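The chain that follows stands alone, in the form predicted alone, written as structure tokens.
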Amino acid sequence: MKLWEKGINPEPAIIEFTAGRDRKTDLNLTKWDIIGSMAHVIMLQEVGIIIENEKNEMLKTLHSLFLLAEDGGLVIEKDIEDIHSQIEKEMSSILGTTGKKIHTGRSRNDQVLVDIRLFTREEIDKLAQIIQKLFTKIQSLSEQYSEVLLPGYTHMQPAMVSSFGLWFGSYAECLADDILLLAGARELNNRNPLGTAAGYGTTLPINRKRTTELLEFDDLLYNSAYASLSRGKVELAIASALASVAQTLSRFSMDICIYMTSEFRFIDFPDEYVTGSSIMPQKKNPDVFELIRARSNMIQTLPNQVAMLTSNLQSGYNRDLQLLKQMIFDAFGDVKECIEIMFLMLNNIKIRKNITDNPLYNNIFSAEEVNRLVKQGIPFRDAYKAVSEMVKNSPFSKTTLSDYIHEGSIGKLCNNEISAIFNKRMNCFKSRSAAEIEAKMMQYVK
């Protein structure tokens, strides 16, 4: 069944190539396609395009299909192009003429747009909750090890005094900024394209504000022609937010890989959380973090892939856009998997103490020696020169946490302030589940 068939049998190879992976990918959209159809049906009855009895029959049938989808029993048949066509076939098979009215005032263009935006909204909110779990864990580690000193590095060389509290806390604040980007992508995504049809509206008296309300979008996507143009733009914003999260995961993983080496041994994990070698008995490999790093680095290429796919497309719908779905859907899955396994690893991290007792790190206290002289009234540049002469031979007195009093230093981590920022930015990730919105739609059956 092809919604666009006109009595000519299409060449099978053409259909197979143009459908691509849609039969599999579109299963992610099934419940949201049904919910979008329910909102559309309610609106069609309210504006007088279908009658009340037709609305009730269509909503009941869509409800049964929703339950079937929840149980995994709704599939896209081999001769069906996509989930939209499958739903329409089911409706027509069950309701006959009434079922054929489901597509009234819609195109597959705005139908897939609304499906993707609803699905993506849910995925963004799920991801935000997972990020919050990781954020909370990292902040707790920052507090737990706030007094354990650690060499801070610049140019891969020991530089100044740091702490595990500062190190963990830096990645927590990274996630706070990642959440801000994700919130921005969500806001851009959460506008209703339903009713823009093929990108040029319709002469039917539809009520787009009504479907916006029913589907709990923030607002309309107003200009019909912008609906097609928005494809790629929204995905680019989402890809950029996912890439930002991935960058945080990648850099954190790289630090851990370095800190686990035998030269550092700042941190460790139980043997059951690392891997070994088939030939070298001593090996304890950080495979999990290497794979997080690799997968995260691949996700960071996603914005460029989206940009390259869409950069030279003319306005209006182009089939190239079909490929965006799989790219974005896969990226959500990859980021969530990486966060979940990182959370598991951090639950079992072992922190080495007394690292800075090693004479190798004596010189990381030299900058603080300069500051001691400055506090005594010596000009900074003179103090710097004096200490630079001492560096070759003199050990320096260790600083204590109480010496660091400014915001964001190892003596004043400001974790509460960072947590407040994060929690404020989390306020927008509160959409209702597909089941909850579907239940609301069924209240319109009389």
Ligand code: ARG
Contents of the next structure:
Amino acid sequence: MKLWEKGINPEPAIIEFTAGRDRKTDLNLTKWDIIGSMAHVIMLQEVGIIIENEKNEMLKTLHSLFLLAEDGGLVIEKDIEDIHSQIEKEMSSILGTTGKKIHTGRSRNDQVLVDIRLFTREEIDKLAQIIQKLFTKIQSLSEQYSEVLLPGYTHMQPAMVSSFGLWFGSYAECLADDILLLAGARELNNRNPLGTAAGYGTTLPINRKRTTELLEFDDLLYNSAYASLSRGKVELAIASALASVAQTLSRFSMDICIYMTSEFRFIDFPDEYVTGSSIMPQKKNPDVFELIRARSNMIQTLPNQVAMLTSNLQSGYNRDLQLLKQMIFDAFGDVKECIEIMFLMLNNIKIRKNITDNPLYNNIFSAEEVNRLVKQGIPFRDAYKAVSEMVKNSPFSKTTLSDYIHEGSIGKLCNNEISAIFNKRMNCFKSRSAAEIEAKMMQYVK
Ligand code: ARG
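What I would like now is the form predicted in complex with arginine (ARG), since the data block earlier showed the form predicted alone; can you produce it?
And the full complex, kicking off with our chain again.
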């Protein structure tokens, strides 16, 4: 059964190809499709398009479908295209004529838009919590190892003195910026497209502000044609935010892979957390971090994929947009899995002390030798020249944490300030769960 069937039997191969993976992908949207329908039904009754009794029957049936979905019992049947069609089919077969009224004043185009936005809002909020957990872990490692020195690199050459405090703390501050991008994507996402119908509105006297309030959006998407155009735009913002988180994970993983090598040996993990080789008995491989790096690098291609998919589409709905769902939904799962495993690994990280005692790293103190002369009144360039001559013998005395007094240096990490920025940006990720919003809708059964 297709919602748009008009007496001609569609060719099965065409239906299979156009439904694509939607029968599976759309299951992510089931609960939200039901909740969107509940808001629509409540509004239809309030504006007088359906009567009280019809609203009650529809809400009760939608509620039973919600419970079925929660138990995993609601599937998209073989000859049904997508979740919107499946739910409309259930409504008509359970309620007959009343069920057939559910699609009044809406289109699958605004329905899928609203479902994606509600699902995405929840995913963003869940992801933010997971990022917060990782942020807290990295900051506590920064504090715990704030006094353990580390060579800092530029051009992959030992450059200046750094510390584990500074290194961990740098990735925490990365996450503080990633969370701002996620908050921006969330704000863009949290507007209501319901009621824009196929993209050009409807002559029925619907109340779009009411569904906006019921679905707990910040505001509505006003222009109906923009609602269609926004599909792809909001995904681009989300993809960019996810790519930014992925960039942090990828660079962090790369550092860890290098620091684990026998040449560096800055850090280590217990044997249970590394992998071995089938042929080389000595190997302790960082496969987890290599895979985080690979998956994160793939996520970084996502904004490009979204941009390419939408780049030559005429305004209005085009079926191409359907493929955005899978891309974005999978990416949320990937980022979450990478963060969870990163968290587990960091819980078990072992830090080597006294790394900078190795004569190999003597020259990382040369720049501070220059500064010592500068403090004695010697012009910087002259001091630089004098110290350059000493580099071969590297007789430099080691700087200590207390020599660094400015913000953001190894002596003054400012983790509290970074944490305050992070926490302020976390304030927005507070949507209510599907179950809570559904329970609220059911209070409209009279
Ligand atoms: N599966 C479709 C999608 O995700 C739903 C909207 C279908 N609309 C249409 N006009 N064919 O885009």
